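Only one chain is included here, represented as structure tokens and corresponding to the form predicted alone.
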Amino acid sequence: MYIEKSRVEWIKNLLPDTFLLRVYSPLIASKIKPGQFCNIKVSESDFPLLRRPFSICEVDGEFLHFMFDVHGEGTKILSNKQKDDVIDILGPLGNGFNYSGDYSTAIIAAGGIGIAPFPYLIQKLADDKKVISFFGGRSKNNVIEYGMKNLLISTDDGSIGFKGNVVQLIESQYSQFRNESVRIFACGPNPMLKALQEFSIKNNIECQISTESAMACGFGICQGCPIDNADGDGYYLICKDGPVFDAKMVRL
């Protein structure tokens, strides 16, 4: 775990609200891995006082690439960041997905910004995975690609792809890969992931599920992101022993 200051490169836009930063932060580029992610400083002022958890969206070479929605004070002031301005990132941070191993096939299961962790672990999946990959948004205008492999789409009104969300999706698909050995990887709104963590082991398919919380510190000295365990007598900190969990561990 590092604090880097780091050098705004670019920010552009992927949709009205969705943004896509890339910084120069060579120590933390070159440590970090699929899932994990950072905790940022967006002002250099006291406002606001706690950092913001963003996963890791891509790597490239001395590059970090952010991937993020505006939905409050603090991704806006970050969604207004210009070239060479500085930001104090810490990281990394947290547990990533598990992608080494004996399995053929590579589900990705995005539901919304739930999107930004997949390019980077696309870009490390080995060559001899199949990987296909599941986009689930509210509507066409919410449809993000950037990526991306293999890509189908649902949307919940049907603007585009499939009509229904994106679990259903996998499940209408589930016949064209159900004998091959699988492994998903998921990342959205907590309802999706139960969703497929109940499809997921209704069909004995191993699944890891990025979770998401507010996270204070990130590194588990605030005890302020428990998620329950799966017999329910205990609790995991998400930025401490996830974000990223198999998803028979955690109760959602």
The other form holds:
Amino acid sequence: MYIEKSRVEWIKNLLPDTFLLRVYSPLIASKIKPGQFCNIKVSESDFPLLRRPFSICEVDGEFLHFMFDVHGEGTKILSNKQKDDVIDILGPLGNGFNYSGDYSTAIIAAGGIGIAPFPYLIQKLADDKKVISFFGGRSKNNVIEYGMKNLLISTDDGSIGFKGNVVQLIESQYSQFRNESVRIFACGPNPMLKALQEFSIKNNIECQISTESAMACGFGICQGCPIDNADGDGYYLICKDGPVFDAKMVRL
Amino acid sequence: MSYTDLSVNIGKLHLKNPVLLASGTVGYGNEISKFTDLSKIGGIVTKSLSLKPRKGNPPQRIVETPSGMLNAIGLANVGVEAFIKEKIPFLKELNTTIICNIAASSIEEYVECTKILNPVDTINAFEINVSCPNVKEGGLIFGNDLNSVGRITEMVRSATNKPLIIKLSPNVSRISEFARIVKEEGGDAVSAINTLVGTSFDIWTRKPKIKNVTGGLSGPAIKPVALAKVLEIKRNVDIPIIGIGGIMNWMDTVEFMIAGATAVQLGTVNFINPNAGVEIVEGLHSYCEKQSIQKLSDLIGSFQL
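Take the protein just shown as the form predicted alone and give its structure as the form predicted together with its partner chain.
Okay, now the whole complex, with that chain kicking things off.
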């Protein structure tokens, strides 16, 4: 784990409020795995005081890419960074996706900005793995396709693709991969992850979910990001035990 | 470069420098040691221990506030037994002072924890948390009551000869009276301050932003309050003070020492910069050099009113 002062190479819009940030961060780039995250200090002042956690979106040599929505003050400041600004990045943090092993098809399930960790995962998946990606958004104006492969889209209003949510879309396509050995990788809002958790357990499909939480430190000392274990008799910490969990391990 | 003597004494507890990491912001040392060299700082105060493990509060446990944060972790900890078995072996190798923090729901539990932990050589001192704002039993019920703080000090004192520090609450009108009773009952030092009770609401849902409704406020936002509490104790009671509250850098550390602190604890800053302790030690060296201070301890309580 490193604390790396990283130079901004560029930042660009994917959507009006969705950004892709490229920073020079060779130490973290050499170690980070898909599904891990970094905790970024967006300003040098006490405002905002805490770092902000972001999934790794892509690694390109010694550069890191982060994808984020402008959501509050921290992400607003980050979105205003310019080339050659320096940001303070702590990482890599947490446990990423387990994508090795014996399965033939990787199902990517992304809800909104939950797409962020998947370009890097898709990059890293072995060539012999078939990839089908599912993205769910509110409408056609919220669709992000960046870094996806074999993409199917759902929108809540049906303005593009399947009308409904992304889990309903996956269920509608289930007959296609019913007989294949499948592993689902999911990231998105909690209700989506919960629906997918039920779907995967019911159909006995391996499913890994990337969770999120407010947190301070990102490495286990503040204890600020608990998530119930499956039995409900204890907590995991999202930062240290996650953010990626087997869907059977946690109670959402 | 000639190095100044940064060492300080908290009663009979000798520290190589005054920089400690506060309980609840450093776990049991293992995670933060990946980012910083703990042997270079004065010591660490381990996460509050209770007799039995505690699960802690449900989420959401933390929320950011202007120049600060609220937390209601609820003293999640592994319990005394697992601490000795699983955490002490790592702490033993750290080559830094280990202060063990205890939080309990009854006076008997404080005493029992102390008795169990007392024989462990790796533990150099005890810090007794009588001021956690986030648990129903114990915590502030004790911290707000002079007689309870006096009684806990007296009872724990009789259970150990190791240096005994009582961590005081700022949520009282006269903190110096609490420091006085700690001294009278045989405590070696006080830590000041624990967090301030605060809350925060979501204006759209009208719900509190943390599940516990209230939490403890920490970070730079509380520094002026903490300094005033340290000063109040210093001017009224002759007892070593460990200053805590929003320290972010060496300048804050110097300020606390001028106000009367013998040592300091870093809390919230560890979440943002886990190497802050080592950077502060370096900053103290260069400050002393610039100010021609040979012994950093000369700075303690050197305010000019």
